[in-house]
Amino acid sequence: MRRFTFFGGKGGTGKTSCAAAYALSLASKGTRTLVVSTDPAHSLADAFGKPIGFETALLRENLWGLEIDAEVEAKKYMKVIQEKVLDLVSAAIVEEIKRQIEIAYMSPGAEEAAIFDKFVELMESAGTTYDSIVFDTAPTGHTLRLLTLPEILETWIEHLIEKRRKAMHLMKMAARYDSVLADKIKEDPIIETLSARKEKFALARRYLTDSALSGFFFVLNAEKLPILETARAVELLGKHGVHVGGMVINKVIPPEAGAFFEKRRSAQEGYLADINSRFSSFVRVELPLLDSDIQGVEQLEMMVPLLGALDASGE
């Protein structure tokens, strides 16, 4: 059994319904499963027809749900940073440090960094609190940035640690003549903090690049733009070592749909052929276009047997 499963793709392709149905299938087999939405426009609660918030909610036996609030996580993230930094600086620059942290909170990337921290926290809970975690991710671009963060940030933190070590070397030289300074720098909390974060990023990267533990499934419709976007995303994840488990082709028009859909069905056949050619090395599952939106556990259960082939991608 795969420990982490991700469903992603363009907005509106049906990835939330697929993530919810897959999580439901795991729970029905006795697997303690957490389904998590990292999409800012949460629709997981709509899929289950039950309230899901920013605290873990029990949805049914062996199944829990959680919607991550990027703003809440960013505030928590910045508060932790502020507490650590203010302990290390002179009282004379406390207000300036607070101002800089406030600016950092408003800067691009702050929410992604905070979501990533929550993301790793949840991954660490797999195998203890939960057996498996299913992620309903944000639209493709946001998700790609999130999944490639470990490699990027690990390199960045290595650079910061090296800079700090050089600074500490100079401080130790000065401390030969200053006993007070020598006592202060016996242990460096900044290097300890940076090293701890580096280990966290390394752990996340190990999880994401281990095909036995993690699999990413793209949900797409048989249309030109989703196909092109998925092809680019598959290439990028491959460069970062993230395992792509397969494709879920959603809203496939059935042959018996009638004359009204005949032209549309004909065009879709061409796109299906393109998908099968481009992604021939991946597991592919086709889901039919339904006559209504998926809402509630009863309708999700209809999808469960159709997603069964996804489990084979982890073997």
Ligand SMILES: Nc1ncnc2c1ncn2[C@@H]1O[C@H](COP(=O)(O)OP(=O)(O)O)[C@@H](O)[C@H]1O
Given for the second form:
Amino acid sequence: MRRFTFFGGKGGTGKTSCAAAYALSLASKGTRTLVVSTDPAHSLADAFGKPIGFETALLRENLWGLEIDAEVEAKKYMKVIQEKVLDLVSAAIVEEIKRQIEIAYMSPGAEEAAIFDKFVELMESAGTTYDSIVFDTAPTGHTLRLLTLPEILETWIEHLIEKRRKAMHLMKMAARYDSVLADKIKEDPIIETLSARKEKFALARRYLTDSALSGFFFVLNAEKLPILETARAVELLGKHGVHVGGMVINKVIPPEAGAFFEKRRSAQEGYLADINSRFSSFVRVELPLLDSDIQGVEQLEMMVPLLGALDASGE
Amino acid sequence: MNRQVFWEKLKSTLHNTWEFIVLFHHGTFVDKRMAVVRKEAFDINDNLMLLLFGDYLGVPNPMSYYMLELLPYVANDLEPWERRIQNRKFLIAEKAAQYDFD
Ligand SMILES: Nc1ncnc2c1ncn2[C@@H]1O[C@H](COP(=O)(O)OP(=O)(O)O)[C@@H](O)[C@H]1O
Ligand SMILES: [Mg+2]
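Taking the form predicted on its own as the starting point, write out the structure of the form predicted in complex with this ligand.
What follows is the whole complex; the chain from before opens it.
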């Protein structure tokens, strides 16, 4: 069974609704399912009509929800580091170090990194605590960065480890005649820490690029821009080896919508044809535009049978 | 002093001197070589630190959040390192001035 299912796409296309409905369908089949929002603008709680926060909340039998809070995760991370630092550092520079931690916390990449760490932690818990995790992701750009981050950072960190190894090798040579230095470099927490970090990136990459474990589903509407964006994203994920499971074409205006929608509907026919030819190699599911927003478990459940076809791929 | 004794003495002096020379050269040679190795090791490390903590000096680092976890092990080195890097910047600027780049 697929362990990680991602729903991604432009804002407003229906990612959250699809992720929620799909998670419900898994849970009702007895799969212990966690549905996670990685979108800083969470709406999972709205979709379920139940409060969900940064700690796992039980939503119904076999179904848990979580909205990753970057700030909370970053604070936890900082706290652990701060405690360690204060243990090891001379009193004179404690204040300076606290300031450095503060700076890194405010740095541009911090939010993304904090979300990524939680994301990996959750992935690791699948297979034991949960059978399956469904990700309700942020709009495309943010999510593509999240999914391609491990590959880019792994290369970077390898480079750092290589440099440190070289320095340590030279220091060991010098230390043959210098016992003080020799004692200092016996073990290297820097290489250990960098390696642990690298291992985390590698693990995420192994999960994300294993098509038996992970599948990414694009949610799009039959409109020009979402199609173009999806096409670009499919290409990028392909380059990074992330398996695209299929497409959900949401908010398709049904024929019974009436004369008022006729013009829109015929424009949509053209886009649907475009989608079907561009993405012919992927599973495609069409969901009708409903006459109201989708809110609460009952309404989500109406979508469940329609999403069934998504299970056909990625197994 | 008879010849025998003289030669013995000379031999032993020469021997000692030779040993001294060997030791001396070996010593300085090893020390010098090791100093070079040591310096290279420390230079590589300083460059590495720049990749890890460059943001403290205004070099943007997309990974600075992750680099924090190294802080406990390098914190005590940060200040001297910053000083060395500033010196190096100064030296480079001085050299550049000599060559009159325009
Ligand atoms: N098929 C549909 N018919 C009617 N409304 C829908 C449909 N799918 C989603 N919606 C509504 O559209 C809005 C955006 O959906 P949402 O799932 O939150 O999108 P996203 O997570 O991609 O931003 C929500 O108000 C949702 O209830
Ligand atoms: Mg959403």
